[in-house]
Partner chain sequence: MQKLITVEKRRSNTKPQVSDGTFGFLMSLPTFVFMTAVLVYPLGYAFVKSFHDFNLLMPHRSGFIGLGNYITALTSREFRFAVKNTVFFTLVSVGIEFVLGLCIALMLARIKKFRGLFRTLLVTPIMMAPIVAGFMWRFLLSDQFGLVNHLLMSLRLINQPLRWLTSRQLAMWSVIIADVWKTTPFMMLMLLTGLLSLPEEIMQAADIDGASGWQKFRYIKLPLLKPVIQVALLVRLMDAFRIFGMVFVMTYGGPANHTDTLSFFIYRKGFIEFEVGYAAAAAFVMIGLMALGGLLLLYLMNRGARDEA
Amino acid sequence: MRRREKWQLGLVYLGLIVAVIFFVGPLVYLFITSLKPAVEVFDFSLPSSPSLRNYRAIVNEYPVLVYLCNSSIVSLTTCVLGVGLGALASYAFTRYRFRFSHTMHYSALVLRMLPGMALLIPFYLLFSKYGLVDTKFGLILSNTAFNLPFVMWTLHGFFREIPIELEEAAKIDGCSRLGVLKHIIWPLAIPGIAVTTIFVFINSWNEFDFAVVLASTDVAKTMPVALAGMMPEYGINWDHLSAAGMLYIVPTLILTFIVQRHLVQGLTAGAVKG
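Keeping to the form predicted alone, what do you get for the structure of that sequence alone?
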């Protein structure tokens, strides 16, 4: 290996190390802090006597498990509705041409560009009229509405890359439209659907603005709102907040590991043309 190539390889490894430290370092620091007693929180060192006392404290003092359950129900249901409906709509836009189809398609992009805060008051007034405030169903509807345009535009490229000749061949062999979707379209679009599902889950899991307004009690309060409420008026219990933060991160990591084999393929799909 020539000297120049060694320098280039060394710079690549250096960049990877810096990236790992930048992205993984805060998570490691948060985990270490969650194992420390309160007196050692600001010490830049490993805990002298690591324990799970902070995790037990937040479970006993706050209904954290209820908040996590609410967030999980809202986020997973949003994924099912948002990705399911958005995938069908995106597929229809790539296969059918009808009057105002382009206008409807680009209207979805315009809706995605609107700031959520601009629609917060109309949503609250509408949900108040129909009794959807402080309910998990209301949060699911609001999250689904804001994620649908994202799903439609993300999956549009994946469905467009699937040759229509495959569908025509399946129909000649006697396959119905639903059969084509089940046996041809969905298997080929799994990488894109997996990536989109991750992003929709993260968007819904981290959603704060609508959750803090539409869910004010423990019946529907999600974890981001609960974390904000764990900061007392005088001082912050960083040890308890770190433990709650770790519990908040775990579901996203679990879902990412479940779909990781499709993640890279989905992110790079369409990047190479040949």
Second form
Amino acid sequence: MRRREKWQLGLVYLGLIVAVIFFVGPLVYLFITSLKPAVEVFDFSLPSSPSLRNYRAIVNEYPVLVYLCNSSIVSLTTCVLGVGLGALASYAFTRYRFRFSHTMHYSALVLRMLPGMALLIPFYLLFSKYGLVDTKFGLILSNTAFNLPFVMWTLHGFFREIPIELEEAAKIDGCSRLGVLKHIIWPLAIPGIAVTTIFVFINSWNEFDFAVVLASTDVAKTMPVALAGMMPEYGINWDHLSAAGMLYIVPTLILTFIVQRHLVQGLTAGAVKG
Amino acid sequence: MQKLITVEKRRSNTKPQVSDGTFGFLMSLPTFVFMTAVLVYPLGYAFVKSFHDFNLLMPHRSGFIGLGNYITALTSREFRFAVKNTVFFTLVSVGIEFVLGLCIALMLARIKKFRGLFRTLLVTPIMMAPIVAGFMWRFLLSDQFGLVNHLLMSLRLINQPLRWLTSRQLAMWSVIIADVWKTTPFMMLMLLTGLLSLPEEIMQAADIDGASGWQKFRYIKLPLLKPVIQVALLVRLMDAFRIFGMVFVMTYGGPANHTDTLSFFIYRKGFIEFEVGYAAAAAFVMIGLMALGGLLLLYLMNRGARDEA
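What would the structure be for the form predicted in complex with the partner chain, rather than the form predicted alone?
Let's see the whole complex now, leading with the same chain.
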């Protein structure tokens, strides 16, 4: 009996190791490739002399820093706008009842489910009318709009946890509604807001569907669009491409590690009935 | 500064000037305006355009054609092929992800040592951009020199390299592999969280009654996990149905449209052929299909719940 259990446990660990190889291995392989010279890319071995020359090349020969910079500007501004607006609305929907508050809250969910392509067509038409195609501002607008429902529902989960008694006590002590927001809610909501901000950042950092149409020149082109344009048929090799890819995913990996305790909340916002 | 403080004091001692409802409304007003302007209005705009013959390259050729675009879409073989591809991709990849995610979650729930470490490692791909998952697997699956073909050949499972990305039979499977890699961790994490929150007493009671491992899984864990499974499946199915970026970098819809999904079809029609009205109509058919699928799923799940009650 004991022996059988030991065997079982051994098999379980073996299975998990195989799983880790499948899920982490490809990224490790990509990283190793990024350290190889072009001639060794398709040798299935460790690099003979690992070096950062691909990283240097990608930064010097292509405007990769411009794309990373565009990506950062778009993502950070989306965070500020999206979380700022969304937090106010989310708090209002959690604490106050007013006409259409339910309708608005739930229609946000429906909008979140929409396929991006259904929005991309009118975005393109309207943005070209108002000169917003190929601008960072256009991308910020579309990303913010797409992330607002997400922010509202994620923060709803956090705001709900704050006991209403705290607010009532503060009000009895003579605190105004804005005072409650500033002195009670804000300090308690900071962790939730931080987590939500990180998710919004990753969402817009990864956003490709809109950007591929709305940002095709270097003024606004973000990193994923640039990567998609660097595919081998355009004469760029895997040695350079893997280095560019690594540069692009490092922020995602770090941020994922930071928010790993909240991944479930962030990935199912609104889908879990609140 | 002084003045501000006195103002705040006076306010807090008197009754607020606006009711709670109005206050809440004012707080949500900016978001409401923003979403109306940037989501609802464009959507309505696209809806109107879907009834027009509207090509960006031929501005003169535009006019109201009623349901024309919808009829063209529903009767075209190309569109129906895209629907078929999308449904196939969605069901197969979410199916594999669910089974694989469940297995890994059960294994993780079984162990005590190193669980945190394994969990952290296994969720690495979870927030990865689809574009990166796509181009990385394109590299791993490339015909002549890809790692996957190399491994399969050195294990003597195949004699010659498989044309993963360029053959009609395998191209969709390549996209599925990349998607499974990227999103199985999500399923795994959801199910693991569910498994770990199951009440300990029930498991102990089952042990005392002498339930086998399979019985515990089938008659205790699975029914208790049902709500979690529903959410995970709903989120993933909706997401998989919209797949675009991965197809874009891996196969660009090819070979011969064999990985042409609905999102990619709309992209092609709208931004390569510039048939914007037609693309808009296709997008609304897609929304309709998603709504139908979602309702069907909810119906099936509710029926299952009633059967059990």
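Positions refer to the first chain, counted from 1. Note that the structure is predicted; figures quoted are calculated from it, not measured. We call the rigid core whatever largest set of C-alpha positions still superposes within 1.5 Å between the two forms.
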Would the C-alpha of P63 be classed as shifted by 2 Å or more between the two forms after rigid-core alignment? no
Given a superposition on the rigid core, I'd like a yes or no on whether L27 shifts its C-alpha by 2 Å or more between the two forms. yes
Taking the rigid core as reference, does S45 move its C-alpha 2 Å or further between the two forms? yes
